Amino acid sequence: MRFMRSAIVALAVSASAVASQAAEVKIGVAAALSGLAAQYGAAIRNGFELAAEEINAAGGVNGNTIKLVIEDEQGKKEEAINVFKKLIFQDKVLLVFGPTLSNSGAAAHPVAQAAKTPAFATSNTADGITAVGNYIFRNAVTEADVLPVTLKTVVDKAGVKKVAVLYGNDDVFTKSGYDNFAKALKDQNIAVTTTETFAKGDVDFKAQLTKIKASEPDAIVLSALQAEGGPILVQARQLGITQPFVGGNGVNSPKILELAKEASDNLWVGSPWSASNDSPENTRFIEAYKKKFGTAPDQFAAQTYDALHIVAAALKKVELTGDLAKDRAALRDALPDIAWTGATGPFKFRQALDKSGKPAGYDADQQPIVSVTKDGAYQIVK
């Protein structure tokens, strides 16, 4: 009897042990939950909570459980800043995903860079954003890596040889696209008809798009957010424009399609995630992403699912102190080193380097697939 007595003592001492050995590993994520990028937030947090409790229920990262700190920086410049401040500093997390744009994140990863908190980019793809530091990754492909093998492969397909382009002016991603794409223009010798820009917010492109017509262009490069990529398709076949569009990831969302029903048809995209890719990890994404939100996944759910599982496998080698500078600083270092095979593709990081040419953060290493709308679906080209 005292020997049993004994013997259950000395397994809830261990039991007792075990339990206060777990312990819950703060991620935040600042995402935009509301105003004009929302349209992209809600489907990243989705992507991320899937993850999570993926993640968790497989039995945590070493025995401890994630748990996601999200907050709503708004698409805007001003508050990812203070949620990122709020993140590192508040809510102590080890690591902060986000934010959704790419002229947000330019403006709060030195935050994060000079706070040495390890800050993941799963949605900003304009060139510079890794180059703030060592502490700063991406999983988002950039649109340097992407618009010239959309263009190519949509050339190629479609015969094109001049294009009309329209694109964002006031926005740090639609910019950036402009850029690489009239770099990629002109390394393919692609003559460019006109040119013409639009402004967030904006809801009447029949002047730009009735110029782009008379140009009599090939096909129509298009740097745009979801917002106002959608009316552009609907106006343009409006007017009678035929032509394919070509498009970034900014324009790679199933909400693309259900904002212009029929007139999304002929818009070529390039990413390394498409809903037509059938590999095993993607199916399976997608089918646990539709039992869970009731609503087909895009690209961005993707890229954070993936993002997280990124992370937990990092946090895998990391033997966590309770120190959090050093936690941090772990989590930094392995991360680099992190092959993943997920809804994405085949992936792994890249050093990045910054303006004067020294190693920096990390971006994404992976190839694009280009695909085209036919039928209310991307499909993917061969």
Given for the second form:
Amino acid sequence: MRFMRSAIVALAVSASAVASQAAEVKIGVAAALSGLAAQYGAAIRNGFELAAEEINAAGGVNGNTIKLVIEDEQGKKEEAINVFKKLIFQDKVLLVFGPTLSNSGAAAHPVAQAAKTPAFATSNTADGITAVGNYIFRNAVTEADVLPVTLKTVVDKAGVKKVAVLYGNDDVFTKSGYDNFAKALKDQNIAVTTTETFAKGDVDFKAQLTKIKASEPDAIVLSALQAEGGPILVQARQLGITQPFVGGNGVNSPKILELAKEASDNLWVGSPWSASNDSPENTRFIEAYKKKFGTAPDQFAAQTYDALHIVAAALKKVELTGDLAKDRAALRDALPDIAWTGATGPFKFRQALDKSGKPAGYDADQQPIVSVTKDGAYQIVK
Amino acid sequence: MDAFLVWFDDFWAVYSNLILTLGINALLALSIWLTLACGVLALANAAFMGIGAYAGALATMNYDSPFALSLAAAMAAPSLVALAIGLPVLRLGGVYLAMATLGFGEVVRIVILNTDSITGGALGLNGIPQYTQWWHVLLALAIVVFVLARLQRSRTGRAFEAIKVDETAASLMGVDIRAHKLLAFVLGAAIAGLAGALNAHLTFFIGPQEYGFDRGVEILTMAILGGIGSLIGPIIGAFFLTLLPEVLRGLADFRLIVNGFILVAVVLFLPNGLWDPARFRHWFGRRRS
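What would the structure be for the form predicted in complex with the partner chain, given that what you showed me was the form predicted alone?
Next comes the full complex, and the chain you just saw is listed first.
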């Protein structure tokens, strides 16, 4: 009898689930699932799928289920435009997430702005992404916000007065990281002993590191990606450079610990998300992610996971009319006021300005977490 | 009729960018066809495209030049560079020329990276005004095809053909090998530059990594896959390579695998390219008999 009753309840629940599926909210995702940026794209897709599953399991938004339309943009600008156009005009989604790379964003976001469709960037940290217009949002915290905080923490905790700088000058990410470091160093009046560069694909950094060692800095500011960051740390320690390294997002990954092993100690990084952050939201996210995908999440997954929750929170305030243009505008109007605490901690939007200083899109207003590596793990600096 | 117009509006909204990219890629394929038609394997077209894209975009952004003038600048800049490097480099032949032109491509990339104050360095140029309209691309393609078709039937075109088949024999017939090779190289650079500027004014953004080795190989593949026996081949090759990933989009994760299989199949069964009239005649003839 009890079995019968639970069976009936189960039937009723699944029936209501079917009924609510009648109203679907379509959300587009443009991510680099193939090509050179595919490693990020995979994590991005996972984060979205996890969040969508959670939201729909909890009854969706105002009874509507969220349906993700995920398209591969290969990390290329032409593809990003094609995918944005397809999602906006053909699939008629309410909002488009992505694309994965900042360059693709610079190409694709004007399409969304012109079509008056909200675009939400989760992984694009370059300057000017949200300067395109008032339909462009992002929850990726820019390096311009993170690096000064990281630097200040190192100065306070490790007593750093002068630094040497080492960066990759042929990559968008490491170059803009360097620009932001240079600005922060100037603002905080930290002396620079020497500035050295390297190129993508280099394997020997001893010449630059020897020069840096001779200039006797208190710390080394490093703007590099994993592939070069790992060898740089190893070779620096081999040369007897014991000073702390201060890195950007490029070296903020468990991969660095694997690559550099014990040489990775004393590397300071700042990020909106940290695997060691034990807030209840983050712990729940990490557990759910590991359970669903069998791997540990990274920052990109955390940011997309939060992004969909932010959009869902905005959708709850919107009464959908079925008129696409109206609904898109309503969602855009609702988004800027959303505050959300998720895997990356408390989040709200901040008005961004365009080149002429006029209000444009919305950037993330979020406090980064600074960590330092010790014994092969990130430890949060309090 | 109205229903058609509505359908066309929707279609154009989704696919306009793809269709314009088809035209631009066809221009790129034709730019390398010109040197291939002369028996010269030069792989500098991606770099010329980059020079054109930067020249055009900088003219538009920094000097507010009209679009036509930007396009002219985008054709002139790579032509001049091609003229300068063509003189020494075209003395090389075969694989050595391919290597030298690849090296030139790297030089262009590094120069763009290290002149940040002008080119924006690794960050690229952002916010390029979107001037490229469908008829610009169509007109550019029509003019280029017309000029190349005329050229092919002219004395110069015959000379290209002669050089391609046998350089020594051609020179004994009184054909100036160096001048003809240089002409093909410079004209190819101008067409690639035009394509670069049209692309730059379509996608809002250009960056140095777009014009590297990958793009060079892509351009070469489009021409070879389409077939370099005639002008139609490279255009078909460009259309095929650009459309294939979009047509296969429904396959989601398997798209690139199927894409690769189709390309291998084409190379295996149509070794002279997609457009191969002799093979078509052969097939057709066999079916009739």
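Numbering follows the first chain given and starts at 1. Just so it is clear, the structure is predicted and the values come from calculations on it, not from any experiment.
A.B. asks: Is it one rigid part holding both Q379 and A301 between these two forms?
C.D. replies: No, since Q379 and A301 fall within separate rigid parts of the motion between these two forms.
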